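To begin, one chain is listed below as structure tokens, in the form predicted on its own.
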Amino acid sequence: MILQKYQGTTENEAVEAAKRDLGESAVIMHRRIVKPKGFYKLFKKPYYEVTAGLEENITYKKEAKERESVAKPPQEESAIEQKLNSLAKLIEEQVAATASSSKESASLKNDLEALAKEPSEDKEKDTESKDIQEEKDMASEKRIACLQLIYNQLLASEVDETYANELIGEIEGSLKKDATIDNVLAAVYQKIVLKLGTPFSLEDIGKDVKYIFFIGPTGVGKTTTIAKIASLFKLVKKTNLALLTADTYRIAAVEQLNTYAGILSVPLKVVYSASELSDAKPEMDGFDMVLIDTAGRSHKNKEQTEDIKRFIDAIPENEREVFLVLSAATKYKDLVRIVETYSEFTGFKLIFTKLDETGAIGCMFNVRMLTGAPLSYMTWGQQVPDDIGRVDAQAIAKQLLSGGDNT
């Protein structure tokens, strides 16, 4: 029997997908209301998802890109939407604020100085002066408390201090005077998608490339990242690829990424050295992609990244491709030892996982900006292959002026 899932923003939208794609004769086995966890909150609401059946001896001629585009959840953004018009009105109250103070602070500072001095035929003119510029001061303390707020929603989404300070430094400086609230909060968000950079895909890479590595410390999900981007290359792109693991510590990992080659029909090869990569390498020749998992090392050991060197070099660089895999859940101090130690022998590309698992993501903003590296793709549930996406800059960044996710 060939089993297929399917989700819609109704009951009935998933089951008509499910008959569209296998026909009238396919058997609705399981329903289900699917609830998005973590950071993807912000983004979906809940979905339907049905799993339908049918005998293999029925013609089934759907091809697997046309099911992965019914295979997805629907997406909103009317949550982060609703943060982010949140801080606008609490910037808007906070500015009002201190301009209602700001104003009777200098009616008074005026009013003393006029006791102060004998009356003088200039004094209309000296009060139209004071007036302009008292305007150009609370335009000022506006712009202040507009920016303080803004700062203060990217440390509560666990933005460093240092790239806080500097993203706000290079605003303020750009900004005009007379710049409203929402000219503040667009120039903010714009500068820190720019900083993002356009996220890297493995459909970027160049043609003489076959080799990806991954690599990164222990329980990340290094494994099952490549699992997902081993099905949607194989099922969807069709891709003729091969799986290879250098992973011999944890005899589970072998035996994971061994059931999932069995599933995709793809081979698995696995080597314990560095030399045994080289030997194999003409074999593995012949395939268009091979997909590496290499064991989780401490970046505290040395001899343990000397081996994950040796074994990256293995293969020509210009035929390597390297991705370094974190937790989002990871604490941002730990992760800048962890990068800087793979950046002392590797180029990188990055990828996070476990974004189910926190709700604020300023490390990723954090990580990318201390490394220069590019973003890739990212990560927030165990199933294969739906839980994995390219990065999104404009969705990250919405998320980092919302301010960390407390609930």
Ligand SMILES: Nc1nc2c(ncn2[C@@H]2O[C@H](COP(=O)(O)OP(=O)(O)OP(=O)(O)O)[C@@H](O)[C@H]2O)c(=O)[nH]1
Second form
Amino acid sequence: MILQKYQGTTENEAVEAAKRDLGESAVIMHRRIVKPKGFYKLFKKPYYEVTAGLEENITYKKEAKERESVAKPPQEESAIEQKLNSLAKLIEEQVAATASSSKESASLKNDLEALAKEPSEDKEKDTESKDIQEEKDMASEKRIACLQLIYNQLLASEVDETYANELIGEIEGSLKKDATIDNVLAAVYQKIVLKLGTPFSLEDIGKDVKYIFFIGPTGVGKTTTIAKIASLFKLVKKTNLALLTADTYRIAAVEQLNTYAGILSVPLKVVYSASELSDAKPEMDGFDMVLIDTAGRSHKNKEQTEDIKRFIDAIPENEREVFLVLSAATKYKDLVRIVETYSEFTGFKLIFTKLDETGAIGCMFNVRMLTGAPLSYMTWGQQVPDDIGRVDAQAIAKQLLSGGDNT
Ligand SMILES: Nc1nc2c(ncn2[C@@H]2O[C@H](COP(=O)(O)OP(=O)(O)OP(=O)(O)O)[C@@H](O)[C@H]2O)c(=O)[nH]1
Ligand SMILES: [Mg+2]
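Okay, that is the form predicted on its own; can I get the form predicted together with the ligand now?
Then the entire complex follows, led off by the chain already shown.
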């Protein structure tokens, strides 16, 4: 893992500097404003600093020699805020308990061995090397106990065993022998943030992309999420947008979106088939963004998913973006089947809804790992437009390490 700090007079400038140096795959791990201290603060303005990370298997343009000098975790990551402090404390206590019991048994073992052995000249030397060995064993025992506890926390957050094992395995292989508990925690935290990746935002879409599909199972919150996103873009960013619905299976569904369209003063177009959607394109010429609602479909019904595919294919790939909306409260086993079905016919970005209904958000990490699809938005309630935000990888990582339900 590569970690590097970048500064700028604005946050954007610092992020740009990171991307210039590490490339587009760089993930922003930490952002802060640095206020100059002491006498110089009178003359210097605060500046922005971002810590950017990059997985080592992604090509980094700097020389390997330079890379070595930056591949250190930043200091502030060793204290990952209050939530992790309690975990660190717990680990310390449990590690201490393990260590003292193993020390007792180790000294008993030593005593027995000493009794069994003939006295010799090398006895002093022997005890010395035994002490060193004992210290080494203790250090590795500490690391193992610490990783075991972190592993348990991840499982409690409902991170899938496969991914928890993979994560811990990668950390175990990269830790220095003298790593402290803080180092281990910071390394796991950073790894999770990197694996979650940079969340996607509609603000990042290319200029050709205009049609935004929202697809997913029934009742996950597709229409509500469209209303939230439409409000943000229309009211805050003043985007010239239109709503379009292909969900004509229930009268109430059109009415639901129509209500939001009325409140926001944006047009709503209803289409009954994929060909009607293609035909509606010229009408959409004047708009910068068209949010498309689709009917909730059972992933088990092939005919229904075919229908969604036809709608998506009615818009050329370079003009569209697809969001797969999933409820964080759905069982992971079901989520696997759902994403498998949709992956068969389209690429997508992930939106997770109903975070207010579950304390264990491991499914977000699992689905991200399973599909490789970028995370984007998450919602945590029924209020339009308040209960939505871009996924915050740092916050998710902290919550995963805090073991769910205690948020
Ligand atoms: N608790 C909670 N409820 C939500 C959230 N998002 C949506 N809902 C509720 O979930 C229910 C279904 O929301 P819809 O937006 O109609 O879901 P949909 O995916 O469009 O449903 P279909 O069109 O029937 O497939 C509504 O009662 C919403 O208020 C959320 O983040 N948290
Ligand atoms: Mg709906």
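Just so we're on the same page, rigid core means the largest C-alpha set that superposes within 1.5 Å between forms. These numbers come from a predicted model, not from an experiment. Residue numbers count along the first chain shown, from 1.
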- Per-residue C-alpha change between these two forms, D386, threshold 2 Å, rigid core fit: no
